[in-house]
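A single chain comes next, written as structure tokens; it is the form predicted alone.
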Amino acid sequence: MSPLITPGSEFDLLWAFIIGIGFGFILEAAGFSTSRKIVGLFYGYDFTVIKVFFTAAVTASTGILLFNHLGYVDYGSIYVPTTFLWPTVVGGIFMGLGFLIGGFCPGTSVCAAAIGKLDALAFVGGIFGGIFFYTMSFETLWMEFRTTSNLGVLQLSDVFGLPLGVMILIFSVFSIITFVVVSKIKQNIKNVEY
């Protein structure tokens, strides 16, 4: 069977636009256009972020595995970026702080800005400010650090030496256990209205 979308075709941007609109719609439907939703995870009163993103990871990984088996997707042609351990850790800390301070991730901020939320517009402005700072200081501050601790192309199945399907099954079970645990926590804390 041929792939559903042929990379490099004149329809690439159209597909990206359609997928982006769908992603934004789902973020809005899940309530991620409010900054309190993401911040609630850090303060322990709302676990929607964990549920949505674990569900997305399980759905996407299972779908890719199934579509690869059916011949709709060539798993080997999916781009997986190189892992640079310490730059990833430092970048993750900056991203986490940004989530906590601003209450958005880049995707949810664009979603909220699209419906006119001023705090999201300020957050998007901060994103562009950060991109500008990183670009202007790249050669002096980041260029050498950016390529340290190169682990190559790395996936969890490689790390644990397991077949991809088994790794997805383990992650799915882990996700279900996490859902049960956070649901129990949610039942035992005071409900926060927003």
Second form
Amino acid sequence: MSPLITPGSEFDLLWAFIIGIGFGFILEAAGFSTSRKIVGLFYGYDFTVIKVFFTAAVTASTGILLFNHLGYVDYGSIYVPTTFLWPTVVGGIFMGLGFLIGGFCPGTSVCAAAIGKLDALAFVGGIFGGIFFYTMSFETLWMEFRTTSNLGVLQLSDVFGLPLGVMILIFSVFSIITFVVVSKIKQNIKNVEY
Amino acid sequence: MSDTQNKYMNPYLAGVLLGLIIMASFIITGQGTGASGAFKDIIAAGVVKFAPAFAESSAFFGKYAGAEHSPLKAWLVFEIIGVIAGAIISGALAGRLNLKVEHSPKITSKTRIVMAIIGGIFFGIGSQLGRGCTSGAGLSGMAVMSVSGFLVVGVIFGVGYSLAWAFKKYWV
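Target state, the form predicted in complex with its partner chain; input state, the form predicted alone:
The next block holds the full complex; its first chain is the one shown before.
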């Protein structure tokens, strides 16, 4: 059944545009167009990122599971990324540093630049620079490492040997506990003006 | 201050809506949303156009050089154009469209710009190695419960929290 659209068709690109509008609208409306609100999660004065991010992951994973049960979606026909352990860890370290130093991730920087944040525009420039450096040093630095420790297409449920629904339930409970904990933390942190 | 904060959408409502958009993306197109892939496609298109001989001989750009479709017609590039439009609509409705460099009062605009460029460079490199950024590899990966998605989000936030002390003076 799913995907409803054949990849590569003109409708595919129209849907990309429409989905992008929704994505950009929500990111901006949630406050992800300001770096000081985003990095609040690391200093305890604003946990919007955690709240939005985990709620979105719980909603999307539950919804997709539901559609899978109803027979509209098959995990085999949608994109479930292959897990490359070490490249993902090292990539994540680079991204974590970029997040902390720059205050944005690529999606949020595009939103922030779109509403006129010049620091976000600088971050966008940096991303282009970083990817360009990566492509130019691809053969010497990354090509071999990139495909190491391939664990295949792996879902969290495979690792823990639990049904997918139970795994999503555990993740949902974990998210709710996190929301409670971060709200308590925020109460004890001095407000930061931004 | 509370005035400016109240103008933002409730985070849980924003999360549910964002989740529904990602879910719709998977059901309609078979893939989630992303951002860093669009940057890579734009760079690939540029290199293929302006240095075609180099592109063909390159291990990275080789696959783009012979491709029938221009990378600029790629899904993620259209999605990012949508993201820009969506952000402008939201920003306009909330009265947040204005040019400025946002930074902590303890640092200068120049320092903030330099930090943003450095951060972007790190994120650019990391997104290629991690096969996507916070949205494409992280959020969309978590939506389909992939180990990769949870792993990358865990590492990004883990690094952020462990090194936050070192960069505190730039933010708070």
